Partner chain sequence: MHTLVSIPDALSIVAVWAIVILMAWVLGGYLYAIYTGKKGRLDRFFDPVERFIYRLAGVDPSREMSSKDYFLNLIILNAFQCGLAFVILSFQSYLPLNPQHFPNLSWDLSLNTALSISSNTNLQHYGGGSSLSYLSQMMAIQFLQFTSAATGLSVAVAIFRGFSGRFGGIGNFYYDFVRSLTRVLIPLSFVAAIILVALGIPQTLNGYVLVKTLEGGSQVLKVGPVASLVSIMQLGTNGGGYYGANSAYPYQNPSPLTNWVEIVLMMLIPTAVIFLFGRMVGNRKEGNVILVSSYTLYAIDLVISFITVTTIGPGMEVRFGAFSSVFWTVTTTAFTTGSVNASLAAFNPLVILAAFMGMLIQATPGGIGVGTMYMLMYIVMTVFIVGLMAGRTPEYLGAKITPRDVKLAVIAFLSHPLIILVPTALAYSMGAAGAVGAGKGPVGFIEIFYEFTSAAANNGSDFLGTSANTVFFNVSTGIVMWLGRFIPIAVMISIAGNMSGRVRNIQAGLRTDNLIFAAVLVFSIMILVVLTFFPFLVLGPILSYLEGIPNGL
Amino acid sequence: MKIPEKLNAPLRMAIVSMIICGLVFPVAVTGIAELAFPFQANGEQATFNNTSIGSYLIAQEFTAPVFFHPRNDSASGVDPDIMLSSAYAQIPGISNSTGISSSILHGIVDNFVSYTMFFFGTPYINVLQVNLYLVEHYSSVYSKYVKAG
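Could you produce the structure of the sequence above as one chain, in the form predicted alone?
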């Protein structure tokens, strides 16, 4: 089947555009991101005992009462952050389960506070960050909940 002469140029342009936009550009951007921002380009992976255990960008499932839990409302279920008030509300239960005093847990939570707009906006914490801190600094309490590396 012969392609009409008037379609040759547009067809060639479409093929070249697909190669540039669908292959060359994404590979170049990914390569630059890997070089400039490797932690972010790989999904901000959280590690424990030299093993990747999840991402700081996606909620992880914590079921034991010794851990802070992500939101369980009608949201998407993948938000890794909880509002500061939600974290404070979980402190009494975690304190009862671990024996770590509420005041120490409050201090730990306060050290991990971020804001939606720099230092303005709604305060929140990343659940995985706080739970990893607790596992690393209170290993005697958390050792039975964490697999050895």
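Numbering follows the first chain given and starts at 1. In this text, all values refer to a predicted model and were calculated from it rather than measured experimentally. By rigid core we mean the largest C-alpha set that fits within 1.5 Å across both forms. Compared with the form predicted in complex with its partner chain:
Relative to the superposed rigid core, the position of the CA of Y115 differs between the two forms by less than 2 Å. In this overlay on the rigid core, A36 has a C-alpha that sits 2 Å or more away from its partner position between the two forms.
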Given for the second form:
Amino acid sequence: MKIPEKLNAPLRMAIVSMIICGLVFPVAVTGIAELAFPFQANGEQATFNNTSIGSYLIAQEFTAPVFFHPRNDSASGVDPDIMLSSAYAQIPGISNSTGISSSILHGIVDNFVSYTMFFFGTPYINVLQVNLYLVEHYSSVYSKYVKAG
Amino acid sequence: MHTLVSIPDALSIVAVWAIVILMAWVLGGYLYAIYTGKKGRLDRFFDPVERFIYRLAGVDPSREMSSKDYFLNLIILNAFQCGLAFVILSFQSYLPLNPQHFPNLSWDLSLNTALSISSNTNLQHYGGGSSLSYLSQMMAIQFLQFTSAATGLSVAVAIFRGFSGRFGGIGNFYYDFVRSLTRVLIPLSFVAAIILVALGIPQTLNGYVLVKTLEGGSQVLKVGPVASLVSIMQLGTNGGGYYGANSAYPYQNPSPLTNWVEIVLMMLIPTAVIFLFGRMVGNRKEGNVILVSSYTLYAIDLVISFITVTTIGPGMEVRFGAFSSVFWTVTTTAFTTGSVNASLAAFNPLVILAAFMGMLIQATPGGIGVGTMYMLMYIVMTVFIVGLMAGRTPEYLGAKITPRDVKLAVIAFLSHPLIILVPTALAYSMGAAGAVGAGKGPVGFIEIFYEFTSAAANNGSDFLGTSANTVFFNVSTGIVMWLGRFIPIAVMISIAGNMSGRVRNIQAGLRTDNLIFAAVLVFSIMILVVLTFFPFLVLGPILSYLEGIPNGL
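Show the form predicted in complex with its partner chain, please, the one above being the form predicted alone.
Every chain and every other molecule in the complex is listed next, the one we just looked at coming first.
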């Protein structure tokens, strides 16, 4: 009788702690998150023509020469950002295939800059933000994607 | 010499340290109040909840436990919790909340995962986003992340009671465990989770989202109950991410701001526990000695990691930049959290050397609760060594340190190299290293040595990741993680139980509450650890550095 008695309390505590930590806690957090921050809670989805076309936080594939392209070697494999220098390097090609002047593209890119250390550090841009801006503001150039969206 | 650290970078380290130490000082006072049973306004809410939990489990939280009793209850509870998680992972396809219809995990992967999370290691041979159901993420992973953190806190409190000799024993395990959950981990994680959601981390039970991208391709957005997991995995120094890429994956760490918030979260409780120690032994200077010593060791790691320039490159995330990636990597090993925000293979060998130092010392300041425990292990050994040199009786906190204490501390210390080096050698001799395509040359040696060091130190960062999902690595690291977790805990609780009733002659021996002792302590830790592991560090990161290998990519 001695051994089962010793195991009784830990077994019951294990089950109680599983219910509290593994079910009550995450469900409560989910409830509040969905009510207070629905955009973030569902993955910061970008919308175009009222449809979700992906997430600002997750890189999506861009292959057409009219778009800025993400990198594909990063740790997560879905790095949504590129360094500003890499964006600049892509500008001549994009300008060629879209007819939008390089100086305008520079201006657009500069508007979307963030820094790795808030105001210091390496400048970078979010690829989807910039591409979405281009599609929204140059609908004639990007008519193919406007319709698809 | 050109180094990576710019003035804003250096200032950011100072700012983060200042914020953490200030928050930890406040939290330390709170921890002292709840573990010594001080009455407070929050009792009206917490007392009934806790009484209900005690009744459900059938425990008496007021019963004083012997050290053996305390440890047995602790390890049996952990074994049951581990078992419950094992069952959930093994049968997730039959259970609810599996919108992606992921299959069951194999027995060895379930075993490895349950042993890993329950030992506060969080070595991950599974890819969370591509193989775990929502229920598994919640009721296996998050569950064990809470309970292993609560176990760590309980261990610390019990050991502090014993070392101080002011509480008539080491206390009751269930009292410490339940209070750690209800009054510390759940409220803090709750606040942290809501902040993380506000900053962009998903938290939903709706399934993955299939979208048509701007170019017309299709993409799956892997959302889920992420924020509630990330909050406890950082606060509890667990480190096991929702995704295989851990905190490099943007849904787990979307911005430079969340990166800093997560760094603060992982540093907070281990630092607060040091302040708790000072209060519990009745001399805050004793806590300050540990604080200064552990942060000095942490600073040494940082200096090593910044000797060579790291530039942003493959394996790193653009939004964090090179500096924050290195700072995170050193911090996550210094606090034995093990979450990563970049691929370890992206770093130069000196960053990896710094990461090794954190995991080999385990007290810089180390994991939740157990970091300070390891510091006390080093203190017992240091006081003994200094006592021999000075010809005085070794004493700590006014109590004599007996030969039995020293022998036990040495057992705890030596168990670490034993459970790292033996399986590392086995991985080579049994061909298991080669079978997963690793182990060639100094870079390959680093990968295998790192795997077992991380397992033994209950850290959890690794090079191998899902490629180590083989029976050999699942079983071997599983055993190493539990031994690395519970041998030192058993030994240190035993020492604490012995010390609790010992006669105290204040200030008869060497003073341990001043900076001179802190310096001696840091020096002896460096000597002890470096002497033990030097040949292996030479074969791995140091040889890589001398050969001019830029990184493991």
